[in-house]
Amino acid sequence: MTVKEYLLEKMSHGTIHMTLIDPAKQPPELAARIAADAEELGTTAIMIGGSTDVTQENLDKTALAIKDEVKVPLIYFPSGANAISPHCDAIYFMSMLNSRDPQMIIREQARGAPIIKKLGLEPISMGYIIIEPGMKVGEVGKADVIKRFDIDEALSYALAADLLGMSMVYLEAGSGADRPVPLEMISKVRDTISVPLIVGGGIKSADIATKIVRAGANAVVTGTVVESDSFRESLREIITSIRSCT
């Protein structure tokens, strides 16, 4: 079963939870312990990567400390094509979509993409939309971030990139926002897409994660939540949150 087939059996069921971890934030040995916990708790995948700071050698290093820990699908979630894990079990090949700079749209796809098909990675191909606040991946993908109010333009990109034939959509506040997208904004996206809706950035809590399920995300990604040392209980109970909806 390659890893887009599992991801996609295990949404059939429900909503599913995804931890992100940024190997430019703590050691491969720490990166990989959140990760174990992460499993633990439920989680369905595990993410790396992150905006700024991330090497070939901090990836490759996380990846492989992760890898000796859990079990669930160790998926790259890149900033560019500087750095590509033959550590990972898959990679989400991403265009941001909303960026005024081709080199994040396409240039830094063609530049990766050899490199992708010579290790071997599975690609799962994915439109990825920036929302506001945008925070700092925003900011380094020089994105025209869309306005939170402004559902028909996240509607417009999000039926792009699955009229394009990509296989997810992903709408992202950001890492570390103070809102996350809006509800209103998942769930029309929902009802038009016909692809899997990821949603990420500024979901700190179990309330909210319930209500980005409820407003229609086949899956939800934490990422800043890991960041704190006494992450455990809050991660336990979005999980948990988002199964009971399910």
Given for the second form:
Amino acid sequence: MTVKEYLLEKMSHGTIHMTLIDPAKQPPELAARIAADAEELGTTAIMIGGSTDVTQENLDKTALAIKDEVKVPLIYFPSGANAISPHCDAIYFMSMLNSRDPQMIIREQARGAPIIKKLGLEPISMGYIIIEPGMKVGEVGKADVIKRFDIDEALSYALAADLLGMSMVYLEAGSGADRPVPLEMISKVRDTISVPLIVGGGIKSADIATKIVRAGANAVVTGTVVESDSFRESLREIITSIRSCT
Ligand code: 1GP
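Switch from the form predicted on its own to the form predicted together with SN-glycerol-1-phosphate (1GP) and print that structure.
Up next: the whole complex, starting with the chain shown before.
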């Protein structure tokens, strides 16, 4: 079974949770412990990536350490083609659709494609759409960040991703956002597209996660939550709330 088939199978039973770990933020051993805890708490996959400071070295070492500790798939969430690890199970082959910079829309992908092919890494195509506030990823990616009220704009981009044949759509408010993607935007996008909808950025509590699931997300991503020493309880509550909605 491919990683994509695994994700789709899990999503067919309800909304899934994925844990994002930035390899630049802690040593590999700690990243592996966090991943193991998240797996034990019921996360469906581990994503590895960050907007800045990801290097081939911290990516490879962290990916290897995580693979030693967990059985759930490890998916690379890249910010560019500068570092790609053969130690991940798959890579989100993603385009930041609302970037003003062709580098983020297709040039990094063209640079990375031959490497991904050579490594035999499973690509999972994804349309990546940055919603206000957008945070660091919006800034680094030179995104024309979609305003929170501009649901039609989000719908247009999400539908374009679907019609282009991308296998998933990710609505991103940005890591550490003070507000997640608006619920109405999530539900209207969910009603419009035919592919799974991933939502991330600013999801810090079980209460917010529940609302995101009820709005229609097929996958909820949390990252910042696991960067605190005492993350286990909040992650447990978030994952439990997602599972109990479905
Ligand atoms: C970032 O959507 C993810 O790409 C996670 O965001 O760090 O705010 O959980 P947080």
